[in-house]
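Just one chain follows, in the form predicted alone, and it is written as structure tokens.
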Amino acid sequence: MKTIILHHPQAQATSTPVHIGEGMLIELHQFIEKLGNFDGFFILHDAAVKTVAKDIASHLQKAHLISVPSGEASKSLHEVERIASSLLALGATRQSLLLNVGGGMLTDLGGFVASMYMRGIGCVHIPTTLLGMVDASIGGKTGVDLGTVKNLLGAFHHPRAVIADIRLLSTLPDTQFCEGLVEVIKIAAMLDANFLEYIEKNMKKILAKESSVLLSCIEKAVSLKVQIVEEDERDQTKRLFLNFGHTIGHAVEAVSDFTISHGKAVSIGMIAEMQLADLKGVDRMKHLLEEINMPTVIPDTCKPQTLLRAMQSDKKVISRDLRIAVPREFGKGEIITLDEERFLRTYS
């Protein structure tokens, strides 16, 4: 018998300029252009921000629209399948550009259109939504869901950019702004105490979307983000922090067939999660998210054992053990067993 081995060529260095500051989809080419050529833009966008997709084509050359309905139920392979075809019939090459316009459900789903459509075409991100500023669209993943399972299917595949513009926040509704805090508080709670004492304190501007202390909000936010990403970009290690009220969290979604949204259940998730891991904070943090009109309490309607059979089909779980993300104190996380014979008797 012979062997031989085939040595994979060293990835060639690349990154991720994320822009981050007002007005800037009017300089939208500029930033194209120092991207590099291509034959063609592709915007795929949710059909909510119809308005915004066709304001970004008017800046772009052989620019075409492709619509996504609304809604977790588009990230679906259907929906992958028709976005590709569509990709197809506009003759969209490996020399395109998909810019994805809308929340973290459609740069989730564009980002993994792009990994997959001939083997990989770039893209960029253009986040409508605070979820989608901090969260979402930075750090490469890209997924889709299989029947209830939240991401199930999916690729890592860096945007070429991500482009924040807190314009697109103005006209954002409250409930869906309080949703993106809900990530921000996530990761100041797991990674920056300072931070997340700086998000109390100035609660009140936020909410008023004040640019100077929203802008330091998100631009901190992304901060953190792309620091754990550079340390752990495939979730092996530290970017598991970052899960933090996701395990119970898309438990709670799926149970609910989304009608419970990803904010809000996380929002959920970080308040259980923290309960049985006998932590320290519970009260300030559920006081934190109450201030913003989160919920806190895992609805009657989730049942206990639905929602265990739920997180056993999460992408932590090892050796068939839960694992979740919590603060052991704020500012530093770490990743422990869930009991789950204790999460049956507490939620029973």
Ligand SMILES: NC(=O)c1ccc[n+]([C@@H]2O[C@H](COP(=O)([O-])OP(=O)(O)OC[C@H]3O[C@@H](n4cnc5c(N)ncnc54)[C@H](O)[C@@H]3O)[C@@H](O)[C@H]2O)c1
Second form
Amino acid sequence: MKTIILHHPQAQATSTPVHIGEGMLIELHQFIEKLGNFDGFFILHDAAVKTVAKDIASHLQKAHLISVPSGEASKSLHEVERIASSLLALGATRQSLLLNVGGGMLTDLGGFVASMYMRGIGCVHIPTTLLGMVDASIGGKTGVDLGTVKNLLGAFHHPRAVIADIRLLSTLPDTQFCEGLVEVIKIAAMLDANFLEYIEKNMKKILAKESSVLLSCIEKAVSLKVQIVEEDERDQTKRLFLNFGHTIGHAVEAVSDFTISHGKAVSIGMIAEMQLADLKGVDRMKHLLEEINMPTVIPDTCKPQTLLRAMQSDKKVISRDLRIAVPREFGKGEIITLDEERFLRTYS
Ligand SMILES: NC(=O)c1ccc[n+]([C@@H]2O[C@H](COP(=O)([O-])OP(=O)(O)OC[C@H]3O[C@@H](n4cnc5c(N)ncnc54)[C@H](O)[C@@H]3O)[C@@H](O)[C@H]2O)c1
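Let's see the other form, the form predicted together with the ligand, since the form predicted alone is already up.
Shown next: the complete complex, the earlier chain at its head.
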């Protein structure tokens, strides 16, 4: 097992250990003991991983389970209220610990509940998807969607620890696993050319979920994200690099009414953004994404004008121009302005 420490930029004295390994959930109580004394454990879990949650509960005393229906629709204020009411009814106090067991949907939602319940309680993330392990559980961003606007309501609330046990990935559907790989490829393309090469060379082993290679990939992706968060927790500079593929990707997701899932939309977005920036390496990137069966072309159903409008509604939050993050060369990310005219010309 490897442990990577994330030092919280806003509170230097605190940090989050990210434990990455295989089969260490059996020793969960040891990780928890190191975090302090708690008067109760509340396991919030995605309905799809109920067995995992029950198993975790069996290793802890005074553990209660709260199930959340699978799917992005659960990342809502309605669920926040329902979960908080359950916590209250079950007797959760400020000294209780919330354990969030699930993918990015669940850790975003559970982290948000933890940030608000009694003005903030501790939580531990136990991600069960690859995307959750390498991305969503790291960095303290929590939140829920409001209508079709993703992550509109949120808070920064770092978990007390993250426990990424790759054994949990054995039940994850292949498509879901590959969607997580898209984020691994994204971070490698923006920050570390050697890592990108490693992924290319070892793709078959990664897809076969070969333990040593998969662990290396997760460890590398986590340490890159940790570096970024320590440098720029609040999306002012370097953390924006993680948006590669996401400006167009989020628009594709929204315009398709979320029928195109996040990972697939980001895959499409990465290729489109590279093409619009005239970057070398588009073919290499395309090849890599096609190898994991991810789409790389904007579907005809997503009209460019509608996509642009969706991007512009995101844009208000950031700046006047539509900014995108792209790898100028692999391993060297940069933020550039998206040429809106060219976008319309290219995709009309
Ligand atoms: N906070 C952040 O920094 C951050 C970063 C990236 C993404 N996100 C968020 O993460 C979410 C996407 O996360 P995701 O891709 O993990 O999706 P998800 O949490 O919705 O999980 C995807 C699907 O896999 C199922 N599942 C989860 N674990 C499983 C397992 N071990 N076996 C079988 N099925 C399993 C779920 O029930 C669901 O149907 C989005 O809401 C996105 O906004 C947050």
